[in-house]
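Coming up is one lone chain in structure tokens, specifically the form predicted on its own.
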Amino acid sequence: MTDHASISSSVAGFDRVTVRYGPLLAADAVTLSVPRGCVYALLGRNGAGKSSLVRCLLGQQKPTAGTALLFGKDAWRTRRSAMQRVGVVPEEPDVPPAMTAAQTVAFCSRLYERWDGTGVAERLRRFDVPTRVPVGRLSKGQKGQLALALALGPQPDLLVLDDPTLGLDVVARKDFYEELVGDLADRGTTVFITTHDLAGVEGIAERVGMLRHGTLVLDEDMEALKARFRRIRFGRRPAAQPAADEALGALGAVRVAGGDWGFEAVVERFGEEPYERFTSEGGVVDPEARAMSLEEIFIAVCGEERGGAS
């Protein structure tokens, strides 16, 4: 459970942030913190409230209630000074299409107290981003690398990525994340990322939050999350149903489906001891448990209604 003290000492966080648009509740008392040096991935389906929270964190929008914090201070009140320490890759590039990359870099360099011009130039050169071509004529991948270069230019303490690989092809997504991983290793930058690219973020995120209809339903370390979720397949003799269901319940069954082929359950409290009890039930046939990817866990938590039929 995230408390006020941990939020205040974190690089970024939300303290009971609620966002409403008239009768629409976009975020409902969301509380979480992003520790220094952490890569935090906030996940949710379209309309779950991710973008509203990002705008609050960047001081672009005042929460209906609660406080978004940057470096322990109210982001709405301290945005002007705090944003000197924040790099942002928006969901949609906001560079005027008629400007060239060179013109954009020159403009941005004047906005920050510190600027790594050499690093920006090297990144653009490495990814063959033409600097004298209007940005509107660049490919999606080139625009993505330009956005990342601009975000890293001020050597930020916090990097905010709002669905940065949206619309990129497989190769461009791979290049983006490889570059990001390399930079994180060099700098130890704190990262807050929202994304639909769960496979890409799974390899770099250390902590994960999941939003469902504006409510934060999950907030924990990636390793702990993946350790407690399993997909279990098994057969079952009809007479064993009550005992097997009880043993499966101890594993925290999120969803159970069955058919002529047998049964499949997603569980969220996997452990060797309760799993052994489940497999020892006489009516459970050929049980098999396997680890789940972040995408599979996300679907189980935020997909169709939880629960199941036997």
Second form
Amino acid sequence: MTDHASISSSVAGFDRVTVRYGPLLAADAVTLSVPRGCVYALLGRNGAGKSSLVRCLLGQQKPTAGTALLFGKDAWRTRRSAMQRVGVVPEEPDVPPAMTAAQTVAFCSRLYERWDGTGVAERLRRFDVPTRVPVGRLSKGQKGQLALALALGPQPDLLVLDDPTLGLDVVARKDFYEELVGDLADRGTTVFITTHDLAGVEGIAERVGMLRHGTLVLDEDMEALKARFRRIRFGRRPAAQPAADEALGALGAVRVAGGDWGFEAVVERFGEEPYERFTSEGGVVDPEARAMSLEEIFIAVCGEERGGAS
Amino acid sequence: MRGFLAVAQREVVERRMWLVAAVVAGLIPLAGHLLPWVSADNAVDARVTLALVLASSLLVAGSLLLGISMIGTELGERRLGFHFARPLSAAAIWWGKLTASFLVVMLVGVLVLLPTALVSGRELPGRNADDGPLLAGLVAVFVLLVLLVGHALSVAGRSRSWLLTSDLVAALLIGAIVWAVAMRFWFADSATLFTRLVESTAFAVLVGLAVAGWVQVAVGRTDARRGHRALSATLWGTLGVFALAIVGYAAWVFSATPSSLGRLSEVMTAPGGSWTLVSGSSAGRGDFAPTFLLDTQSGRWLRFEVRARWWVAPMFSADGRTAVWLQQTEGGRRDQQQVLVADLSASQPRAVATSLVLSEDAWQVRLSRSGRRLAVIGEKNLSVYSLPDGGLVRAVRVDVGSGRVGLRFLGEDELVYGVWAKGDWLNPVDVVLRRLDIPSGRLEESGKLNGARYRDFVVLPGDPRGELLLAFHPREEGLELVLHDARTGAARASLLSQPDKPLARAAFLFDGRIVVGESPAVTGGPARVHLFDREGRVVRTIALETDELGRIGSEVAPGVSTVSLGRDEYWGGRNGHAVLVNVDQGSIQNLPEGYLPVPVSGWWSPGRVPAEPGGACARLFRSPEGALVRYEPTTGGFTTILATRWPS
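Now that you have shown the form predicted on its own, what about the form predicted in complex with the partner chain?
Once more the chain from above appears, this time first in line as the rest of the complex follows.
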């Protein structure tokens, strides 16, 4: 579990953050930390509370309870100074639509101490973002690239991306992540990203958190996460059912489905030893364990009500 | 500061189309003379009018729309995060946007008017150096107010929360409080306090809205509802404190006591007894004049709180034990006046509202000597009521028409009124006198008084019994002072010709004899005081060594009149002194320098009778320092009643 000390020393973190909108609980005592240099992906279905947490982290919204921290300090109180070191790509492009990209860049360049004007201009040129056209008339992809360029402009220590590829086509998403990966490779920027684009983020995220109805149900390294989740297909003889079920339970089955073709179980505590024990049960026939994608794991964790099925 | 400038500059750039529109709009009036209904003669007027209409329209529309969109639009479209994701303080965001919006709107006004100003600048309002800055300042305040109101409405509207209801309640509550205080000042004839209240309310609203906007941005940030809560709490908190402050201030203003009076401006004595009305200014109370009925002997007092004080004066009974006055009814209608009575002989006198409410037809109201009858005359009715019950004693039809009227009691059962055509204040008028016998209700023409100067007929006092009156008649050379029979108007005697300043120089003694002063300017020698008997015959003439004759005051003792010498400015003077003239013996006694008889106001009231000789009210003076003092004949000294002072 994330403790208070690790939150305080992290680049970004949440310490028992709760967000309420009247009777609606958007986030329930969420605690997590994003270590320096880490790419942290916060996943959750629509309405899970991701954007509320992002706004809290950016000091734009005061949590109902708890504290969102940036560089170890209360984000609500230190927002202005912290934003010198933070780049933000919002869920929806929020650049004033009447302004051109050039005017927007000029505006932002006056506000940051470490503004990389050359890099911003280079990115905009590379992605053919017109700089003399009002932002309101740019395509969604161009707006996204402009937002990323503006976010990277101050050479941030932390990049906060709130579902940045929402609504982008496949090519634009690919360009976006390539640009992001390039920057990460160059500077090792810490990234906090919320997204529904699980395939896109799977290749770059080092740590994953999953929100379910405002509760953080998962927070661990991507490698460990992928290592402990498996999809197991098997057949079995009816006489051996109790022993097989017990062995499957030891693997942490979160979902079991059956059909004419046999059974399929998603397990969350996969390990060689318990798997050996499961396969060695007399009743289990043709077992096959397969690694799961992040999307599959997300669906298993957040997609439906958890629980086994016989 | 860098953030503030960046935000302001960005905002101006974003609003630049308003400036373009203003430039285009500014050119339109130059073609105003091409309008089909505009002739060559009024081309300039048409151009200026068109420019003003366009500028006003764009100022109002610009203020409102920019106010609404300044923060509200970005908040509603979830784009305010663009600013909060930058290292910008809430102050830089708010004040930067507000300043830029304000400048854009003001610039719009300038750009619209500029072409017309260059072509027809002399015709534009505010072109003078005197009123230009004031007009520009008023426009700036208006623009800022509309901007801020637009912003507040926009934020409140977008939050769509129950707070809108509480906003409405708070606005109504505070508005009602301010209105109530403003009306209290207004009906207390405190134009300065009323104006200051309006100005301070505008200032409080401006400051409240501006600070509330800042707090909303700082606390609410991108959260519309939280922002609305912050805005409402700050705005209504600020205006609530302001409302409490003005309520407290108003309570303090109206809690003045006679000792609060700093400078006396009015004294109106009762004919008998020791009660007098005193009024004056009080430090910190602006132009509000606290007014009291004060017993100069015991120090008891009664707050004389009436709405629209400027036209209300108390009427006293001859013995000074009853005071009667009119007051607008609670509804504030000036044509509905309630009659109030105070029994001044009570240990704790208080005003009692009678059931008598007079209508707009009440042109003149008079109290009988006993204080038990009230006569009211209007355009078509003459009514007599009994007090304090308000019962109708007699009512007769009269036809005053559109003329003027003067009314007086000649006793408890007899009334005389005079009617004359409206004319110039100083021109002679012909007065028709009519007499009403109250018990029988018989109304008859009793006489005429021709050629009397209207002002003097009204101004000069009558004798205590109401049987005689003095009037000045314009003659070829100067004026003639004539003693008339008040009932028939018949001239009894011509007292003097060419008297100057008739207002202050003639007075009835309590027994009906007449004292008339002639200044050196009239006599060509020393000032003189003449004593006439009731028939207008000269009894005695007394010379006074003075360059200038002041007023003739009350009798500090029977037959001993007070006459002020030297230049006696009505209320503002400090200099001069008075003498006591014993008209029976012809002797003169000097009073200490600077002690002058108080000018007894209410002089516009026909039928005012002199104070009882030797009574407390007949011995009121003001000291050299401006205090209200009473002359003590036994010691020759003065007793301070109110330690009021001339302004330093």
